[in-house]
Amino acid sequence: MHYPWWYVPSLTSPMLIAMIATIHVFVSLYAVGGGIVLAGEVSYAYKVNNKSLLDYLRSHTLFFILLTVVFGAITGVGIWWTISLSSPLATEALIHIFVFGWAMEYVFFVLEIVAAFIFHYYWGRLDPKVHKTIGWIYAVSAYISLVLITAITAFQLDIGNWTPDKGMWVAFFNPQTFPQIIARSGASLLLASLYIYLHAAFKLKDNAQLRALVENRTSKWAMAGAALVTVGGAWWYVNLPESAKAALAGASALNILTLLIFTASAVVFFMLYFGPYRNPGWLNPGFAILYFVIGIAATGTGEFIREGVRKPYIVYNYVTGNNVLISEIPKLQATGYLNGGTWTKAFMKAHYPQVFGTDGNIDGNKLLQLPASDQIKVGEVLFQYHCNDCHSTRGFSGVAELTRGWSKGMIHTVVTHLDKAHFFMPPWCGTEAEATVLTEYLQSRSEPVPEGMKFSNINSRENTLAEKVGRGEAEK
């Protein structure tokens, strides 16, 4: 309520977060898991003095840096840009609550970048022992970044015993922290292995012996990752708050996707065991692409589910999905949603000063005296601020389609009982007059009942039959 709203037609601005964040996750998990795998494999190559393996790992490190450091940095900045615009209140809350955690993350991020460049650009010029140490410095720094960021995002799903008067560490060690760290640790190792498979399948296509070695050794990391994903995922589910379990159970798509993730993890594990681990030599471009697509699909689906079950919150029991603090809702319901927002109130003063009372607040009765066209315009403002976090007008989760064929009374009832109509929606945060104005806007955008689906005649025949039955006149 304290920030202007960033309106993205048809798509909704939070969907931009999902798009950019998912791409970034594909890269950031590789940055963590790839660092661990590279440090481990370089240490092994030095130990057995395998120059061919070292040469391959050097070539893969260049691919790794270009993707994780360069492209990963771009998408990382993109996440901050989009969350600041589309979820400013939640972003503010997470920065204030975890200010020391973010400071630590930035320190380890800088250390991670410096170590990555030294590891690659001083390859062959450093003593093997020093080179291995630099590799592990990168791996540990990247992993600490994963732990810090995962704890913060886990807090969004369940704040545990944290309250605003408690410190960061209470928020950090929330019920979801360790399950999600385990799951993401596994995902990072699994995804990193699939990147290596993809790279090696093309880079080593003329060197079957070295390709088989890379294939066999990488499969161990991948299987460990698949096992951790399964364990962490199961623990994640057990620790879900009741609202999240209800959201998961109430959305058939999420149920199907959850089953697919666990199935995909099991399939990948057995494919790795009976393929690259037990029978090296399977690796070819087609096989690598198949593995990679399955891994990307499973990772992206997991992120989608993790975000989806948070509803109706952005930060569990603290910030609602439409960027309102839980503590502010009673006041907004009493004095008005438009009165409660800096930008909404400024808009009303600039365009409809006649609706303000002597106390400087919007008068509900005066609001309802506006012409119908102006009520619709005010309703559009209410929709953008109150509803556009999850709904577009037409497009993604469009209300024009969701309210198709609804009467004005049905729309008004749902608006005033949002959390009762759909428990994964936040409650209505305005007055009765504002609900009426929003209803006018939604009614003006609602699509009609499709042709061929109008049952008025059938209903009339049923009513007539019922009347006859009541009088004992219906045919036997």
Given for the second form:
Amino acid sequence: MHYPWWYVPSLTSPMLIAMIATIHVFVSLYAVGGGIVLAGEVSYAYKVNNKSLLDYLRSHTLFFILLTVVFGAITGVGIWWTISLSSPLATEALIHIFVFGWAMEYVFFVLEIVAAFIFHYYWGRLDPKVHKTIGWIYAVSAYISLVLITAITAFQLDIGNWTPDKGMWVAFFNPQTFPQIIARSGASLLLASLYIYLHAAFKLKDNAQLRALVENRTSKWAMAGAALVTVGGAWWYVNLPESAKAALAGASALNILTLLIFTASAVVFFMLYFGPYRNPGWLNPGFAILYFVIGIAATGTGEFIREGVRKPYIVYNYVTGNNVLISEIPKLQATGYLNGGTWTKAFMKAHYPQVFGTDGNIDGNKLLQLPASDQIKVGEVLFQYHCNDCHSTRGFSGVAELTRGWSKGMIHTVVTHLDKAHFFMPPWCGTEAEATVLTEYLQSRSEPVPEGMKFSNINSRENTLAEKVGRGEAEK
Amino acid sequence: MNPQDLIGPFSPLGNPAPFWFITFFKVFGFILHMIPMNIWYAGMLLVAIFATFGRNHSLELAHRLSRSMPIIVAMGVNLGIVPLLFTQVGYYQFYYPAGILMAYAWFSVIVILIFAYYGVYVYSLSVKNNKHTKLALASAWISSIAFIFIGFLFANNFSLMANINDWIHIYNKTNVAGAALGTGLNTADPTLIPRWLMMFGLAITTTAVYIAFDAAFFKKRDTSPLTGSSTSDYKTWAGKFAFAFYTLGMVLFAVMGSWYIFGALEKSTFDQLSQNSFMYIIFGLTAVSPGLVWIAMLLQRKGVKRKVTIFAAILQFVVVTLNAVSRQWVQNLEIFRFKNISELPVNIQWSPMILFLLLFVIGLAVVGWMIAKIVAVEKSVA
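Complement to the form predicted on its own: the form predicted together with the partner chain:
Okay, now the whole complex, with that chain kicking things off.
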């Protein structure tokens, strides 16, 4: 509302967040879980003085750094970049609430980087005790950064007792924080194990003995991870706000996916137990790739659901999906959406100065006196700023398709009762006149009923019948 | 349209820290970011040039620079988080609209950076493994050009942020039913090019000091497998080259700086500068401070000297600091003309702030401990 809206044709700009965030999670979870597993395994290898295991872990560390320090870090910054472009108002709010959380995160990032490079470059040159310690400094820093960032995403889904006058800690310890931390901790261990399987399957192709050892040891971390995902996931579900539960129940796809993740975690647990743990030696590149793909798919779906059930909010009960502060809605409904938005108002002033009343606000009656083609144009402005966060016209969740065959009256009813039509849409935040011009726009884009359907013919015959009734001819 | 109309309202949450605190961390964080950023900004181009055309010492320099480049980039990117964070805390009403107006260019920074960063690794690993392929060479060039282009995009966003008068023109040209298309750039702003190249000049000077520092402290006493010459030969050459390179950077910085101040800056800003005697002095120091480092580099033109190098490094830190302070002052001046953003009510978050400052100090101590450990290793080898 306070910022220009970034229009990305067909896709909608918030979809860019979803894309970057998903690929980031694949690597960032590994950056955390991998750090813990590497520190743990290096400690073990020093303890039993296993030279070849140490050599393997060293080669894995390079792979780890190349992926996490570059791709993981840059896509992480990339999320920040995209939310500031596609969700500026929500980002503004989150930044003001959590600024010091992010600042702390930065301290731990720097620790991570320094520790990771020393851990790798000084391998074999540091005293084992120091080397181990540096591994753990990395692991702990990475884990704390997971905790900090998870609290923020958890807050978006449920602000708990937070109100704008309360500080960061109330926001931090919301009902979603601990379940999400546990689920993500598990996912990070599980995913890290899958990366290790993948790497070891290729790297240790010709060393069956060492491969079996790596497999067996890694599977313990993986099973712990699978258990945590299940516990955290269940707790997450129990603690979900009612709206999110309803969203899950209502969207059959999401429901099935959730069930799938739970089952997959359990199946993975048993597969790990009977596979690498009890019968090491099964690991070959094919299996490793299969496991890896399943892991990536499960993680991606999990994150997708977490994001999906948040609608209609970006920050629960604080910022709506169309970048409006909840507290502003009554005013917008009274004086108009176009009037309330900084850029929409400036745009209207420049292009349609005639619709402004003497009080400097847009006058609904004057809006409806605009020629039809201009009303449609103004309706499009409303669409961009009120709907384009979630709907494109013809592409992703396109309204042209969603309103296929709808009459003007139906569109108008849905526009003015968005939150009643679907509780995961925000309420209509404009005036009656604005709803009318938006309806004009939507109607102008709406697809017709597909041709050749019997059913629509029957409909039109009924109409004729009704018309006949109207003329008193039907009884004959 | 009135430019004022495009500035959004204050956040109802208030600022979590006093405005001076936000500005301080924005500037301080930027200084810490600028040092590694400068080294890759100018350094990667040097790597590409010397990797292609260099012989003996210059080729060795390319290899030395590229070996530490992955760490420098990793540090620099992370150190960039704090200035960006505090920019968003204090300057959101300007930072977000500017970014959105040029959304595609701004978004592309991430994509380009991933390529640039992997390019650094490809070349660095090829040097490490002694496998000099065409791909590695191409990667060095791609990285260096990508970094310079990213610099151009940053110069765009951060100049557009304060160039509020031009928002309207860009918006009018690039909107679809009132929504920004995100295809704008701040190219109509006369300060853009001098700003961009001024930073590049500064980057050359910082890199020159780094080259001298690296030769003085990190160069081991052995004969180089590459040149067959001794360490002291390299140190002599590095002193000479660093001096020449510093001179080049200083000239570019001076030319672009003059263009910026006298040719591009808005007259009213310039006038306000001449009326504020404190900032007048700071600006003067910003302009002449590289001269002091230049003298320290001059003293090393026949070979790097550890003590003089330390002195040069400290002075260069001052040069970078003065630069960051002057920039912030101009930015505030340009923005405050439209809105006094220091007036936003403050709602201090004490305990998170204190915890952050505490962790900052602890983090520094832990980093110090880790570095002490590797210094001990290096000493025991030497």
